[in-house]
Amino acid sequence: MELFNENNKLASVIHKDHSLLPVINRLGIKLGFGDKTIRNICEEKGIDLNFFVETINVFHYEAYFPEKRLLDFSVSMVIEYLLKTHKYYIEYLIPENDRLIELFLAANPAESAENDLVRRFYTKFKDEFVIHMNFEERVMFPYILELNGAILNPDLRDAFIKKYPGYSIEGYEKEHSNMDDKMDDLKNIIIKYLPPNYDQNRGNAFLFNLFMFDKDLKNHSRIEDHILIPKVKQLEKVLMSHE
């Protein structure tokens, strides 16, 4: 698959892969950019060009994941992007899923074991996913940003070590449950146990949205697991070497 580069017109990028629209929005760009290239737009918006190009390529092509290059980006830049992704999930994807599943189940109003199963699995996934994001935002991300600050400013190191005695990203990694498998379970339950005589259009709309969510979530997890956490482990080693 062809990868995008800084000289591509962004409009052409979207024509080739419209699923990149929410990714581009999270990177700070809205539609209406005419025939400008990625480089032109990034320069105008003050967006890191390399981070933009690498991110859209990661989402565009599953087999593309240049860990060495991605590890060059600062943890603050990565976390800023991840937080924008969380906001997109909370403000759009999850409410849209809620709306679509209710439309879907309302089309088959008679209570059934299948209806109950789909609703229970969806609610369980959503609740666990929100807990997962809240944990990252309340605990994991602040730890990482404070660690990064302690590396950049030696005057902050003693306060950081006192606040987080014996802590490491490995402890958070255990809490960083893999939501990908739970999303796969949810999709399988819906595909295999849809209520009899379900509304095909509404059922398909709900599933299409879940598959879009799934693709985004898997790339989100790859960035966390293969970029953010390895970078934090590097920072922790630097901190320990100065103790």
Given for the second form:
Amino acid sequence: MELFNENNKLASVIHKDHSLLPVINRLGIKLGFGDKTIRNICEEKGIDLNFFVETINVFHYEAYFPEKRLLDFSVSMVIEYLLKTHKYYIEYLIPENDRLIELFLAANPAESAENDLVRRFYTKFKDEFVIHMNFEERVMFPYILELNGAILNPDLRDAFIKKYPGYSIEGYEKEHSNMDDKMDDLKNIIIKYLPPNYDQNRGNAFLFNLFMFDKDLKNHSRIEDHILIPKVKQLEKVLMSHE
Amino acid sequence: MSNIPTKSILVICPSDIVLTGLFEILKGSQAEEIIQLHRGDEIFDYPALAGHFLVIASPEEIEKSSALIRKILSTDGSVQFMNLQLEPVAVNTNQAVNLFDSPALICYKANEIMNSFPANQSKDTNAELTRRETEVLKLLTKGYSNKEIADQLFVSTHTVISHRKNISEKTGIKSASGMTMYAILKKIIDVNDIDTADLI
Ligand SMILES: [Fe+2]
Ligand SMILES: [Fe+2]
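Mind pulling up the form predicted in complex with its partner chain next to the form predicted alone we just looked at?
Zooming out: every chain and molecule, the one shown earlier first.
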């Protein structure tokens, strides 16, 4: 597996791995970048070069996860990326998945009992996921950003400690393994156990989207579990040492 | 996810010319993945690697980082090392790749070692569920806990957990609601017998 570097042309990066398209969008880049290298584009747009390169590489190759370097990125940068990812799920990926699963199921009205099951399973997964993101956006991320603020600005510390006595991310941390399992189950149920008379093309279209969703979601969970949370624990320790 | 352990090659060399050259050449070997590192300790950047590995590096590098590499890589597969010789000395061993070897010879040597990797001890993932596992599955879909199932079947909770694990391995389904779906689609239970609002 070849990792990308700052001297690669972004166009050739996308030719090699087009699943990075939504990732570069989140990092602030739209199509039409001509022959510019990653370095050119990041300088032009004021994007942190290291963050850009590491983010696309971690997405590109699952086995690659340079935890030490990833922990150097600022909390606010990581949260901004995670928020943009949530927005992409809510505004595009989930509605698109809804549309494709309905098309898929509608092609086979005879199997209505099976269809109902698949729909119910998917809806349950989706509801759980939306609640999860909501919680992060309304409770967990604000806590982290305020904690970060209190570290950067000593004047804010008293107010922070008053608002969050015994502050600890452990109370906010939510499991990802449940959602990951359900996502895997949904893929397997459709690939392995669905009755044979369904519409192949619509089934494939739904699965393509689901695979994309799955890859993105696992990457997202990994950033939260292995970058964001450890960073927050570091910050909490720093704050504690100032108390 | 496939259950067949992958065979990968890890090339370690500070020279990008050598790394890139070996990377291109080894694409002709049976390795499914080729990873390039400048130094052995960069292995820390790849915490999620799995499968069998052939590591190609200089004798000094192997001496320095083989323990670390073994520790990180050998969780579920085997790790083998092959020397990378950058001097044009005449060697005639299958245990070393020389800078002046032909691409075909390099791939041949790499394949020889990778052929020695233990074959996939195929856990029969397509096997039908046993009678006992089917019983456990039926009770699971009714919403019983591990403890309740254990009591009903006169076995230990530990046994129930191990049945559950086998069911997951055979079916590829992990969540409780996923198992209920599976049981219905496979006609192990009837959809009318369970409360789908609750269980799926
Ligand atoms: Fe999230
Ligand atoms: Fe999350």
